[in-house]
Amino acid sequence: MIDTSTATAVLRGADIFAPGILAVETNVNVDDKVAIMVDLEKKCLRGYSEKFQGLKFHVGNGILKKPRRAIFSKPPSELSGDGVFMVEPLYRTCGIPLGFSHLVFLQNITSTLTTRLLNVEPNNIVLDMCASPGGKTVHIASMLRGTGFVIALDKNKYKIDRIKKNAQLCGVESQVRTYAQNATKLEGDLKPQDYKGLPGQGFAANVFDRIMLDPPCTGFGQRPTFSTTKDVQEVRSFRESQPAYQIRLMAQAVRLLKPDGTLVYSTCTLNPYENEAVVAWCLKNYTDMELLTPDTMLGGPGLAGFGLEADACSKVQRFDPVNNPETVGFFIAKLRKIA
């Protein structure tokens, strides 16, 4: 038995390592080979030895790497290495290697294809609004050239550090600034070459060239995944909650985007209220804005009755994983600030 979060990584190619491991019949030795069962209800306890009767689901087969007693002998903080590796996976995904992990950096083809949208030229001053991990910040500093510089912005201190690890880690730190800082609240006077991300301090108007807004979202087109517990009630609350947070980043993006430059608005959710109902928000509200037609259309149109006309809704993308099998379900619109 593993939990959900290792059965994530085990559908996206990886294989399983120790402390994910939550459950092992007492029966079996190390390298026998193993069904791999993910606890969907987070109900099985850490060293359980019997056959698990909760609600599960079958991932795939693997060779069983640690014995029992070497998995749970120690607290899953004090474990490291292969626990199982896969011989059967659910899914024939390919994995990345470790050794390969300074080479590459693994992203959907959505989140490269936002970045790609933006249109990053040289010299380029660009804001990262919401910017954990860090994907879309490395490739803007990558698309840079050594010119210019992106502020990343989120709100968790934590966050921040994995932005600097990846930038560090892709060798584009000199363009990458990083600042836990709450992006609905950017009130201020300063240029982004003067901001130090202090207290009380805040963007002026019209300041930056480009500007991606990736805001938290509901997720519900992330995929695979089995931690998805909501209830209709739940779901229904977003009509107004979650949006009404992605509306006040709109506001401060389009304040602080430069005549002529360039906004893009992606989410990784199917939700109509969060993707087109927030566009048509900002069509309707600032008549200096204008939805552009992407320079690459991969997605399919947006859904009609949430705000968009016809024409809009041909303009924004939306990836449904029933329609694009290869993508997570994603949203994106292209935006302009008319000079």
Ligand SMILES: C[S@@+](CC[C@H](N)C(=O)[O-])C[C@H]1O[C@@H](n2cnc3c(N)ncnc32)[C@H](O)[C@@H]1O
The other form holds:
Amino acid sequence: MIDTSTATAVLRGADIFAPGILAVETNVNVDDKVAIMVDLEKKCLRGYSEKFQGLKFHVGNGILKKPRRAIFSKPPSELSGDGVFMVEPLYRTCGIPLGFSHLVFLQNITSTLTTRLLNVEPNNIVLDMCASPGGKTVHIASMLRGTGFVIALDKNKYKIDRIKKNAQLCGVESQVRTYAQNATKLEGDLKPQDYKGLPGQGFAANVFDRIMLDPPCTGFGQRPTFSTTKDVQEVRSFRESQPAYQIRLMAQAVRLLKPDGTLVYSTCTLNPYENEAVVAWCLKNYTDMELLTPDTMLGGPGLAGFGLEADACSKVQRFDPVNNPETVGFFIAKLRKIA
Ligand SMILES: C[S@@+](CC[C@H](N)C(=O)[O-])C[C@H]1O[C@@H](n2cnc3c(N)ncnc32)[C@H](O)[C@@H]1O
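Starting from the form predicted alone above, please write out the structure of the form predicted in complex with the ligand.
Every component of the complex follows; first up is the chain already shown.
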């Protein structure tokens, strides 16, 4: 038995690290082939030795690589290493072979499309407002081809290291400037070149050529997954009201974008209040912002009934697993500030 977050990793191509293992039957030995089940209700106690009878789901078969004793003699925080090598996972996802990770950065196709739609050009000064872990930041930086730079912000200080690490891994760290900063509070008078991320510092208006806004969202498009941390109340709050948080970030993005600059807004949720409604809010409140028809159109049209006219719905891209089982749920809009 494994926990839900480990099972999600398995569905995405991972082997099983020992800390994610909840239970192993006593008659199983190292190198035995084992059926891997996920504990869907979080009821299986760690170290359980019988066949678990609770609600479970089979995510594939693997080969046990650590003795049962070694897995359960320590708390998970003191364990490391592979517990099971997956040999027959439910889904086959390609991994990156060791030694190639500096050349390849795995992302969903929707995420790579989002960054491509920015049409980054050499010497551009780009803002990635909600950047960690930095998937889009490193893609943007690579498109700068050694010129210009991208300022990557994340509100959470501890997440900044992940952006730095990924930028180093991909060899683009000289193009990336990272700051722990709340992107809803960026008012100031600095040019991006002079910004140091000090308390009270902010940017003047109209200073970025390109802006990526990939805000926190309900994440209802993320799949495969077995778990969500959202409770019913939180889900309801997103359904019933305009998500003020994304709108505050959007207002900053509009202020900071240069005339003729491009802003790409994306989320990994299906909730129209965080997608179409945010774009509609932007178009209604800023007459100098326009929706562009993306150069590459892979998604379906936006949903009607959330503030976008039919023409605008045809310009945004909605990726919906209900219509296409090959996709995650995602939303992308490309906007321009009219010069
Ligand atoms: C959807 S994730 C971004 C993923 C990232 N763009 C990528 O492609 O790797 C949203 C991020 O926004 C950050 N965040 C949340 N509120 C923020 C704020 N007010 N300012 C800046 N970052 C924020 C979260 O910490 C989280 O890392």
